[in-house]
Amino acid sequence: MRWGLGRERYRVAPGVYAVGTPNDRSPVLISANYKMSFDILRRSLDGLDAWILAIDTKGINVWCAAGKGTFSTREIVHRVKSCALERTVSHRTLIVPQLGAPGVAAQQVKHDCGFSVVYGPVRAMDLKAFLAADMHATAHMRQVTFSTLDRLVLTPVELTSMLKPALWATLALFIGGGIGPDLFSFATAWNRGTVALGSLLSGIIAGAVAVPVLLPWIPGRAFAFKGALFGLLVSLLMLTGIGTSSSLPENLALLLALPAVSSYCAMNFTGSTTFTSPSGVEKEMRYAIPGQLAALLLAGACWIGAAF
């Protein structure tokens, strides 16, 4: 899951789940219906009795149904109603993930089907910690934290969205390779396509997953501004390697196309981040994307030009 292979399907079917022997007093945890989290969720509650309420987000995480309304007040009461959890636990109460928080209207959540809402911690490592202390949680328990190796758990699953645009680039660019004075060459095809799809992945692995690591030591605020600075850096590095092996076209290529892939693959990190909001993404794209086109087509024009 971590790489993203087959997350569309990695779900529980929603509905109440015991964790160890629970009777009719034991807290009522909801979850997404997201397996991972349906799992981490379960094992940080290893030693309790609790029941867990999975509702359909459809199998989206918790903190990104909330923002997309699959986590949301409708569903929590709907799920509450079909399950008939007043009939499973005498309590009126109900513990909801503080990340889902954004999609619950607790008012109307107790107005529709007659259960509270508490919202517990940021991680479901405290949980423990929160339930011993009557569902009071403490300012580190309401802390979002996005550390160094927080932010390089992310990456797998950012490469992997990288594969299939790679894969048409790479096609393309080994077809643009052998494009010279004698119409086409498979030979400089891939000698000039090899290079290329270096610099190509050069740029997805600066974005991907560099920029992600050293994000808040990179200058700048938008993430589009960070992965152009450090492909920058990456493509300097590069040409000081190359020395004069190269023309002056295809330097000029490699300063333009190797930023604009490091710029916007760090731009789709923001989806995983808690650096930003939905309408700075917006923001973000609609200035970003047309200068990383416009690099890449300059670049490939310098590209194709230098081989005549």
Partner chain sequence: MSKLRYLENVTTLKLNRDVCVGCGMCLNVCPHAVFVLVRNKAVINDLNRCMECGACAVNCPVAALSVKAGVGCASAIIYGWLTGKEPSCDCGGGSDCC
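Next, report the structure of the form predicted in complex with the partner chain; the form predicted on its own has already been given.
Below: the lone chain, stripped of partners and molecules.
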């Protein structure tokens, strides 16, 4: 699951679910129909009596679905009406996860179906305390965190998303590796291609795994910068490891290409964080992408040139 494979099948049917033995006064919690979120919610309510209303978010988690408009005012209102929730409970309150708020206008839900929205805590684990405190969330419950573990579990999906571009890059590296004085040689293509592939993979791992995990400790604010900086460190370490076996243009190619790849991968991690703004991402991309492209082209020129 964490690799982002087969997520399409990972959903629950929208509708009303019972936790424990709820009655008409039990709280109603709104959930996305992403099975991972749904199961965490159900588990965190263990021992309580409550209703869960799963709305159709196409199997996407609450926060992403709210950003994309599937976890929405319209879908909540639609689901409340089609499930005849007013006949299941006597109260008129819905507990909506706080991270669903970007897609839900509380005042509109009230207007359209008569149910008031109370925003629950960010994390399901705080739900029992929230309910016990008469649906009051502390400041801590309202804030999103981004721990090292949070970042670590996100790295597999980063790697998966790099798979397709990496395959194309590999193909290009083996073709480029064969170009030389005798036009094209399969032997050199293999030799130089595998070395280049090693650098590519190091760059991807640096940017898509190491930078996310080490995020707070790498200097700088822009992710592209952090990625480039860490990539430079990795390429310098690799060069000291290789020693003198490679030529100067080849070393230069490594010093340019690996940080560029790492920078690109790190920049893509902005989409998974809990604190980056679209305006900020666009700002850093505006100077990072030309830089990454220039570094890659220059590296390619150095590398092919080194064969002659």
